[in-house]
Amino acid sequence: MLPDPTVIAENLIDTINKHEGKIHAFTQYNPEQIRRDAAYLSAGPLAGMSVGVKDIVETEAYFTEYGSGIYKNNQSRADAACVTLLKQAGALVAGKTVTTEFAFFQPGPTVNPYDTTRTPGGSSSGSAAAVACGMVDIGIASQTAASLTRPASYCGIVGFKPSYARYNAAGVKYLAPSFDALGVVTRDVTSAIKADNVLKGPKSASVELPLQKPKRIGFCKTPWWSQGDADMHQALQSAADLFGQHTSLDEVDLADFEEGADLHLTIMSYEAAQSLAWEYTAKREQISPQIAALIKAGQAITRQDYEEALAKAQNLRQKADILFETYDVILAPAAPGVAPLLEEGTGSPLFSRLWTLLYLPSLTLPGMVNKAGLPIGVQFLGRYGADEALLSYGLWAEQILPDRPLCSG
């Protein structure tokens, strides 16, 4: 049964008004638009749930500015495919959420709800912060390197980055098409499952996945373990110890995958130089030094080097698939540590570059915190294409990990 649309709209507006002045998660939201949209809500599988739309995703009712002054007041004529599917399923759009510039590194105004002196992560900063303090139920996010996983970890929420190309990208401005993937951030795994059942479309579904215990977990510290801090080391080891009390868990050495992070950066830089060619050529004075440096790096890469990197990446994907003949899921770091201070930037994507290169579905799970109570997520990786299985394992892991403190914003 569809909840009262008026109640849904007013509760959403009240919650945003309570937190937004402090968190700055939205580029735009309009109470009157929310009320108008609520009047047409359908009784679908997401009925009564609210959605924040990352500002690289087109919306008819709100400007789409990509985190850049170049596109100020840029009006799309239609909703992106993902927005349409969510609305058809009964979800209520709350507004547009802040992204870093072109979903790269230059941050927007959003702060971390657990500590407003710290970053929420990038690039899905607004979506993650809005979910973390309860402004929305679902945040549309995206990932080119770690743009979903890292904010989920820093903001103490669930982040689901599906297998590459699981969701349709029509109406989304991508940076590196070889990697860019839409995903969602939520406060629990069940909500991520509900969103996935809609976004994998084109016809929305309501399917309950069973809680499933993995028979064997591979604990992967990754080749970059030394670049994480003591808080992250403790959080991952504690999570491994908890999971190991309930199922088989072995440490996995991926030393022969170490070049994956560099391959990812090469491919991403080359493709970003193409994707942002107009902005760099026609509006260079309006782009950040970070974007300019990325494009210059991409322009210096030859086509031959790019194609060689693509071939090596494909070889690594074939090797990764063999891992899942032994392990149901891989447990790995989601970020180097807790959220950095705002002046230090949005954090390093290092601990997700490899997994994004491999196209694997990723589920960031909250529950671990440092001594100060700041969130540190852990990451479950599944076999390419086995998204439902990963989410089922996530339901199990969610019960094993500690209850996390709720964020009041």
Given for the second form:
There are 2 protein chains.
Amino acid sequence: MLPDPTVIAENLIDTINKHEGKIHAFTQYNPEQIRRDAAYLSAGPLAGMSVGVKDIVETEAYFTEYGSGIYKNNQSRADAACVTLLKQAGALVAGKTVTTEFAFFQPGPTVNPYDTTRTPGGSSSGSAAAVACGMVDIGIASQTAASLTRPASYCGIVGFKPSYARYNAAGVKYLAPSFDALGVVTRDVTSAIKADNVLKGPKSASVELPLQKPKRIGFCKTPWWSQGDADMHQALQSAADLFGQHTSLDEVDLADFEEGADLHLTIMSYEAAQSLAWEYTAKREQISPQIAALIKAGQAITRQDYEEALAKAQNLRQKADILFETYDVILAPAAPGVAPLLEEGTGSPLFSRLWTLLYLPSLTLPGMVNKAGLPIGVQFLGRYGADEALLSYGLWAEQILPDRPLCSG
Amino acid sequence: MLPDPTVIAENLIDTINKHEGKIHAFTQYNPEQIRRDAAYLSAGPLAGMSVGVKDIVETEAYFTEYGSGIYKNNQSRADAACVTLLKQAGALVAGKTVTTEFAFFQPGPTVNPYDTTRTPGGSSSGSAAAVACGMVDIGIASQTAASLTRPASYCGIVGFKPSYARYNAAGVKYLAPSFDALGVVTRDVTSAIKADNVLKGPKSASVELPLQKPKRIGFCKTPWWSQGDADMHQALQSAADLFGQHTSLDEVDLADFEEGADLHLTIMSYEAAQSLAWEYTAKREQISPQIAALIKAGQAITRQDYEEALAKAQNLRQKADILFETYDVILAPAAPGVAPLLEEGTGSPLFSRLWTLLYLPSLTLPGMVNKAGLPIGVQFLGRYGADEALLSYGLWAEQILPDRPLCSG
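For comparison with the form predicted alone, kindly provide the form predicted in complex with a further copy of the same chain.
What follows is the entire complex, opening with the chain shown before.
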């Protein structure tokens, strides 16, 4: 049954008004637009759930600015496919959420709801922060390197980056099309399942996934373990210990995947130099030094090196697939530690590069914290294409992990 | 050395003015814009070559309307990546060329330069017609089913649809992202090579490909041969005979690939229902019956059927790759016959569905005609990822095939 649209709209507006002055999760939101949309809410599987739309995704009712002054007041005529699907299913769009510039590193104004001196992570900064303090139920997010997993980890929420190309990205700005993937951030796995069910197809029959215990978990510290800090090491080891009390868990060494992080960087840089060719050529004075450096790096890569990286990536994907004959899920770090201070940037993508390269579905799960109570996510990786299974394992893991601290906002 | 920009601009404007009133290849072109752009022409590998941009590709200087009234006067802020790369390399944009509605079936006003009572083919109608009568040197085109190969065949020009995802599609409208591929139409293979060299990367070092004779050609009549007409049968057999006089050629039976055409239709319909969700939902009264039917068909496909089709497609791709251990190129029909009359639509995509599904690079070559002198292209398919080799074989084939009739325009 459809909840009262007026109540939904006013609750949403109140919650945003309560937090937004401090968090700065939105680039735009408009109470009148929310009320208008609420009046037409449909009784679908997401009826009444609120959505924040990362501002690299086109919308009819709001500007789409990509975190860049080049696109100030840039108005699209249409809603992106993902926005249309969510609205059709009964979701209510709250507004556009802050992205770093072109979903890369240059941060926007959003702060971390757990500690406003810290970054929410990037690039899906606003969606993650808005979900963490309860402003929206679903944040549309995206990932080219670690742009979903990292903010989910830093903000103590669930992040679901599905298998590559699972969601249609029509109306979403390109960064590196070999990796660009839409996903969602939510407060629990059930909400991610609901959103997934809608985003994965034109039809949105309601499907409930069963909680499922993975038979065997591979705990992968990754070749970059030593580049994580003590907080992360302890959080991951504690999570592994917890899971290991309930199912089979052993360490898996992926030393022969180490090259994956560099391959990811090569492919991403090469493709970004194409995707942002216009901005770099016609609007150079308005792009950040980070974007300029990315494009210059991409332009320095030869086509041959790029194609070799693509071929090696494809080989690694085949090797990864075999791994899942042994393990139902891989447990791995989601980020090097807790959210860095704002002045230090949006954090390192290192711990996601390999998984993004491999196209694997990734589920970041909250619950672990450091001594100061700051969240550190843990990451579950599933087999390519087996997104439902990963989400089912996520329901199980959610029961095992500690109750997460409520965010004061 | 850079040719005189004024001469280039005025020649281009004169040629367009000579043909456009009859051919209707452009949705917009603006002599003042052409003169302005010419003044800033850079001395790159495409210096002075003129380009028509299919109107599903965003441009800063012209509206982008996707062949649909929904997007009348729709203004993008940026040039698409492909447009920027071509301009950087010294090409001069002539204007936007007619596309069918959303690159599907509903035709625009363009007619075939060889017979104005006939279709130029779709969806890259304007780019193909503009190239055929010499209005532009390079037409940006795209293909999701047969939208590049078919118009190239009907208009008696070269069509190069590269391996899937070879060119960055940032700023290009989605139809079915599993297949959507940018490509080019030109009057000769050398021009396609020049354009390819620029579009494939952020850097555009000038590379010359050698003419190369394929050691062995597989002539594939395809499982749909009987759905082609006598004109096509004769053109293909004649081309095969010609090639066979110079190299090894034998028939290859791909009966076990027949399912590919249906798999293509399943995947395309499912994804189109997502890509065009906003247009179908918010602007239903402004879409054609063909688009509405496509989306309804896509909505009727289950996620399970879609995923099974994706998996089967992947298997066929692996089988196709093995084929190229025996054959350097596959020779196949490009379309069922010559261009149909305008009232019959833009022609059937049947003869390209399989190859598009397989991600293979495709080169359509002119030279064959029916008794009335209307062009019928022949199609060369290369190994996935081996685009340069295919273009090299194309240089060879171009020498073997009859001189094409000049288009009166």
